[in-house]
Structures are given as C-alpha cells and as structure tokens.
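Starting off, we have a lone chain in the form predicted on its own, written out as structure tokens.
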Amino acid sequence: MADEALFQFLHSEIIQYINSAETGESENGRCVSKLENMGFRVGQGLIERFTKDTPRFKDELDVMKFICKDFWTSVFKKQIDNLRTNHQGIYVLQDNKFRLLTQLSAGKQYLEHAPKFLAFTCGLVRGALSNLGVKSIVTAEVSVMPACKFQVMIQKI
C-alpha cells in the first residue's frame, strides 16, 4: 500500500515539475512528450527486470497477454479490465478505474488534464513492448474518469 501511494505522489510530482518548465500551449506537447519519453525508458528497464526468468513469447497476443496480466499487475496493482484486439495489430486495453486518474475529480473540466496523467502510461507500455521486441504507437483516450482505454498499435517491421 505504501508502495503504491509513493508511486502516485512521484507521478504527480514529476507531471507537476515537468509542466511548471513547459508554459504555453505549444509547449502542452512538448510536456506530454518528456513525460512520454521518461515513461519509455522506464518501461525499458522494468520489462527486463520482470521476464528475466520468463520464457520467450510466441507471438504478439502472447506479448499483449503478459503486459495486461503480470506487468499491469506489477505496476498497477491490478490487471487491466478488458483486452480486445482485430487481428490485425490494433490492441485496446481498457482500465475502468485507473489509479493515476482517481486523483483527478470526475467532472469534465479535468478531461482536457488527462493527457498528461497518461502519457508517462503510455510511454511505460511502449518502452516494454520496445524491449520484446514489438515496435508500436501508444495511444490512451478517457471519456469519463477513471475509465481509459489504451491502444497500441503494432507496428511492422
């Protein structure tokens, strides 16, 4: 639990400071981006850690499977709620209540300060899938708080 709490106040914190050095609107992209970027190589380093012992994966959806499973559960606490894919390298991985929202107040005016609480997220899970070896664009979207849905798209090689 404390763990968990430490990991919520140093999410907020680095949000916080990188926005403070970023003013603006154009630079509202550059701040997303940083934190974007700060989640992929932390991802990096994470996905190593967790499969060191874990055999190879057979395919994409094997991949997939794991981050929702045991790497959402190692970060998150929980797994994700729903996983959905077409078959053709788009996958949508769906938390109804995702712990770096609940912050947030649920009303829509903090909609437009979503982006910045998920793209750390984003980056986290795109790093990962960097390192086993899935090149792929990571997209999130929140149309009521604390709900978000992740997509990755994969990208070929």
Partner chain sequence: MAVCIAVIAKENYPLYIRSVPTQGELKFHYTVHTSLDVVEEKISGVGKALADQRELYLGLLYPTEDYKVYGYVTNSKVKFVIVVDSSNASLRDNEIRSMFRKLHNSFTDVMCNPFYNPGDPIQSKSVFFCAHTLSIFYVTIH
The other form holds:
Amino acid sequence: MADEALFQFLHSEIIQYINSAETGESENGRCVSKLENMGFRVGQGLIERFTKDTPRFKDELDVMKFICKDFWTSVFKKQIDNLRTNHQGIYVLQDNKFRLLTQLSAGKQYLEHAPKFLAFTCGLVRGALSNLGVKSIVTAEVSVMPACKFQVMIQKI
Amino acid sequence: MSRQSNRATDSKKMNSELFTLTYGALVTQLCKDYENDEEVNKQLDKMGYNIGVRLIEDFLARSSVGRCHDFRETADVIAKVAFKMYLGITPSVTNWSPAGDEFSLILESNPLVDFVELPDNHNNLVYSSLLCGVLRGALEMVQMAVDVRFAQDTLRGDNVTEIRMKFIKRIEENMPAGDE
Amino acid sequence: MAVCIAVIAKENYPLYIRSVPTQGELKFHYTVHTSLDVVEEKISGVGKALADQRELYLGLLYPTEDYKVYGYVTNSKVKFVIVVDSSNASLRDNEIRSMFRKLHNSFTDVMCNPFYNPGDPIQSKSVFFCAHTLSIFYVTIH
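Switch from the form predicted on its own, shown above, to the form predicted in complex with the partner chain and output its structure.
Below, the chain from earlier opens the complete complex, with every other chain and molecule after it.
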C-alpha cells in the first residue's frame, strides 16, 4: 500500500537523522533511546484513538491480545504471528515478517543496524501499553531477518 | 454497520494516523534539537528531499505514469495521482503564472496537520516543510529543478494550505551525486 | 443543561475543569472530586455483573439536591465528569452519552496533538478543545 510506503520512508529517514545527530561513544544507545521515545508518544496517541470505541479491557492478557491482533493489524497490516508468556509478566511477541525490517538487506553487516529499526516500534508498544495502564519495558531482537521478537516485561507499579 | 467494514476503514485511517503522528513526533523532536523555527524548517525540507529522491522510484513503479511532456502535465500528475496515492487527498491546481512556469496546489485539508495546534512560541514554524522537500527531491530525479514553498498554511490561520511550485530549469541527465 | 465538565487524569488530578460562569466554580471542584470515589467503585466493579463493567459510559454517579453527576472512563483511565442541572427538563440517557462521546472525541484529538504533552493541563493548551466543550454546555438547550 502506498501510504504504508510513505510511512516506511519517513521511518527510515528519521533513523538516518537521529543517527547522524548522535555522534560519540554511546551513540547507538542514545539513538535507540530517542527513537524509542518518539515511538512512545506516537503509541500513546494511536491507542487513544483506537480504543475510543472498544469496551474496557478485562485484564492484562486481554490488553496483550489486543496489541497482538487489533493494534498490530492496524499499524502493520498483519497480526503478531506468535504470542508467548510465562504468565508472570513476560510476553514475547513474534513477527515473522516485520514490515519495518524489509528495507534492510539480510546481510550480516546490516544486523548491527537492526536495533535502530526496531526501537521506534518498541516505543510504540510501550506507549500503547502505558496508556492502557500497563507499565512495561519493551525490547526487541532480530532472530532471522525479517523475523523479530518483541519482549514485553510488565513492571509492577 | 458490519464489523468487517468497520475494521477495514479503521485500518486505512489508522495507517494515515500512524504517519501523521510519527511526523508530529519528528517535528517536536526537531523543535527540541534546534534553537529556532527556521532551522527546523530547513531540516524538515532536507529530510523531505531525501525521502523524495527515493519516493519517486516507488511512485513510478506504482503508477505507471509515462514521461510528462510539460509542466502542466507534471502539475496534474502531482495533484491527481501522487497526492492521492500517498496522502489520500487531491489538491486543486490553480494560479498559473502567465509564462506557465509556476502554479499553486490548493489543499483543502492536509493530513499532516490533523490534530495539530501550533503553540505560541512557534510562529515561524512551517510545519509541513517536509512536503516541499519531497516534491523538490522527487522532481529532481526526473530532471526538473523546482522551487517549492508554502504560500498559505491553515496552521497559521489561513483558510487553505497553498503550495507554490516554480519551474527553475531542466537538469542534464548526469547521475546526481549521492543517492544510488 | 450541563453546568460543569471535567477531565481527570488517571492519577486523579484535573486536566480540565470548566463550569458555567453563573455558578460557583469551587463548589464544582468539590463535586467532581467527590465523584471520583464513585468512579473508582464503578470501575473496580464492586458487586456488579461482569458485562456491565466493560462500558466506558458509567451512567449516573450520584444525584445531589440540585444536580446530577454523570461519569465516563476511557480505556486510558482518563475520567470525564459532567454535572447537569437537575431542575431543567430531564436529559435522556442517550443525550448524556452523546455529550460524553463528543468530549471523548475532542480529548482524543488533544492527545494526538504532537505539541501536547500527556499529563499537562489542557486548559489553555488547546483552543479547539475549549471550543468543543463549550458547545457541549449548550447542546442541550431545546
């Protein structure tokens, strides 16, 4: 879809910008942090819009399922392929064909840049959860391109 | 209203909201990074340019639009095909200069500025500057050097958003430095 | 008609309160504050059937001598309270619901303004929000 392409271009360009703005030793960390924070704010707004007409959620698992199905579909045009949990506040969301990684080539030398391509989305999830009353830490890693896993650690307030 | 159709329209809207909100996050980030609005405008334009030089490939692949013969045709393609495709709106093309080298795109609505209210301390911010860069970058890749600027902006109190495009010159067919 | 409209953050401080100028504003602050306890009760679903718990619209929170206080909670745990003058022709439930819908829509728009920082007071930050809520005050004049 064309509008999806536009978002991907914007996303890439934002990464480029943040990357070039951050120089020095902790460059990667600050980069990822900035991208994550941007995603967080966007996630807050999106979830507010999206849950305007939905009934209230029953519990934490209900919220996570919503993220995996409805939220992911609206944002990435597909659902999360696999959700696992240890029922103790850790959830792993697996996307076998993550849209924002498709622009990155599969070569090993690009893998080091992958975290930057995942940071915004981590923030998106964290922001969405935060507004639904769930405090969390979200990290992500690439398994085999373009598949990746998002790990959500619920923080007890 | 069936659940199915609700979900489909919501999905489409959601995606444009994703773009709008992400763009908003970018603008606010730039406002934090730069001292003044002028710098932010410039940066947005530059980023737009970088997007434009790549977007044109995507556009040409999707639209199968042929080579434009003149600036008028270019204007129509931009308004009726490109804007529609990427932003879901169709601006009108008006205010042609007598020489036929300058025209306006009038946007009744601008999805980039949905929900946006400019705070008082950003009077010189041209929020949608990215668009200027995109148009400039894209057209440069098809050998047209153009100047693009906002003549009117609803965020700054005008009734409509008006983008003014001026043809500068044809670019020779050398490979431009940079993007490949 | 509506005499007071309030938006309360999930941490229970007000993001926005506005009341009709003829009435004492402080009184409404107190009314809204008291209503939050009732909201909490309703949200936690003490004694209510599971199905009822999931609606955003909470209905009548409590009546006072002159007013009726209605509540609504968003999925992001932001609470809306509308205080209505009970002496006027009684408002139908769906009219109250539509007032809340309107408020919810406006609030969502504010949340999507990139220059708005969630948690900040809305009062002076959003011209559109203030204008829309103003129209809610007058929407019920028949």
